[in-house]
Amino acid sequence: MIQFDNVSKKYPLGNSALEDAAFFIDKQEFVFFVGPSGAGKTTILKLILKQINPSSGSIFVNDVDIADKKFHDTLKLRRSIGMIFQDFKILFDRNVFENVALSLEIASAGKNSIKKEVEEALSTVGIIDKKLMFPVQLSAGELQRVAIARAIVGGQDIILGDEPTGNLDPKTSWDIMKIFKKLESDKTILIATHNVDIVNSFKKRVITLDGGKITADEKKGGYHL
C-alpha cells in the first residue's frame, strides 16, 4: 500500500528532515507517527502527499514509484488521499455543505452524486445537522470533523492526520479519534502526533522518529517518552 525505500530528504542549506527512513504500511492499517517537534513526522505526510520530493529512496503508493522522476499523476495521487491539518483548513466564505462539496465539483461531479456523497460524509462524522452552517458558528471540534468529511468525502482509501487533534481540548480531541476508529475498517489511516493518551490508549501500530531517523517502529505500541 504504502512504502518507503531509504527514504531521505535534505534540503538546500544542509539540514536533514529524514535519514533512509524505510517501512511498509498495509492496506487497512492504522499507524501512529510520533517524535517530538522536528522529527520528520509531517515530512512523511507531506512525501506521501508529493507535496514535497525526497532527496534520495523510493516511496511506492499503491505499487507505483511517487518518487520517480517519470511519475506526472500526481493529482490523481492526491485525489486518492484525504488529508487533514492541525488548522482545520476550512473556507470560512463556505457553509459545512459547501466545504465538503468542493473537492467533488473540482472533479466535475454531478449534483445528486454530490450531495449524496456529502451528506454521507457529514453523518459518518456526526455533523449532518450543521450542514448549512458556516464555520463561524462551530466549535473546533466541530471545524475537525467538516475537515474530516472533506477528507473522506469521494472515497479515498488513505486518510493522513498532522496533529489533527493539536489544536483540540481534551474530551473533544477523544471524540475526534473515535471517529478516525470508525473509518479504520475500510482506510488505511497515518495520523502524526504529540498525543501521548491517545497512542497508548489505541494500541496501534507506532513509527517513532527523532532527528529525522525511525527509531522504533512497534505493533501495537506505545508513545515512549
Ligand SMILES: Nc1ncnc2c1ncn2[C@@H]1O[C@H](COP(=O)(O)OP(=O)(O)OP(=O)(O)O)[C@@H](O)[C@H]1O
Given for the second form:
Amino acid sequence: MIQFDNVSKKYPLGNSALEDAAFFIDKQEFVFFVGPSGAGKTTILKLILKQINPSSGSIFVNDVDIADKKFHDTLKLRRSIGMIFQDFKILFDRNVFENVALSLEIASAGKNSIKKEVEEALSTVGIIDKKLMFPVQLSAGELQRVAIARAIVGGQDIILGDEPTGNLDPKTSWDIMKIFKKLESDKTILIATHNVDIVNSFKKRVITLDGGKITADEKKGGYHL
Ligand SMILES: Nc1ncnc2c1ncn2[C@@H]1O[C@H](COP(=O)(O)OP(=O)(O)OP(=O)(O)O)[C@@H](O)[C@H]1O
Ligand SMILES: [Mg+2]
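And the form predicted in complex with the ligand, for comparison with the form predicted on its own?
Then the entire complex follows, led off by the chain already shown.
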C-alpha cells in the first residue's frame, strides 16, 4: 500500500512541485497518474522511492512512514519497489540476463536462485529467448521488457513506471501495457503517463494532477484533455 498524507514538495530552487497531495493506494491496485508536463507526476514517484524527501507531510509504503526514516533504514522497503523509466536505463555492457540479475547479485542471492528468478522474470515479459543478447541488439520495446523484468525479479510488490511507453510506437506501447496488466493480480502498479488512448481504454483508477495539485481521483477514470 501507498499513502500520502498532505504531502507537499518544494524543490530548493524551484516552485512548489506538489501541494497537499493525499491519496491511499491499496495492495494490488492499478493507478495511472496523468496531467500536463510539470504537474508533479515524477515528483510523486521519486518521493515513493525516497530519492527525494517531502517538505511536509507523511508517506507510508507498506505501513511504514518513509518520510520519517533515514535513507539507509529504508533499504528493505525500497527493495520491494521496482522502477521502470521512459529511457529504460539498461546497462549496455551487460547482456539481458546480466542486466536482470544485477539487483539479485547486489542482494547476495545464490547462483541457482538467481538463474531461476531471472529466467522466470524473462519468461513473464516474453524475452527468455533473448537472454544472452546485448542491449544494442534489441529493439526499444524489447529493452523495455528487460527493464520490466529487472523491476519484478526480486519479487517486488510495488511497480512504478515513469512514462514507460514514452519512447515506443503505439503497437509496442500496447504490448508493454499488457505486461503490466498481467502483473496486476499480485502487485501494486503506479504508472505516470501521457498516453491518452491507453488510460481511456484501461478504465483503471486515474489520479489527475495539475500544477502540483490533485484535481481528480476517479475509479475507472479517464484522461480528460
Ligand atoms: N530538481 C528539481 N529542482 C527544481 N525544480 C524541480 C526539480 N525537479 C522538478 N522540478 C519542478 O517540479 C515540478 C514538477 O515536476 P515533475 O517532474 O514532477 O513533473 P511531471 O508531471 O513528471 O512532468 P512531465 O510530464 O514533463 O514528466 C515542475 O515545475 C519542475 O520544474
Ligand atoms: Mg515526469
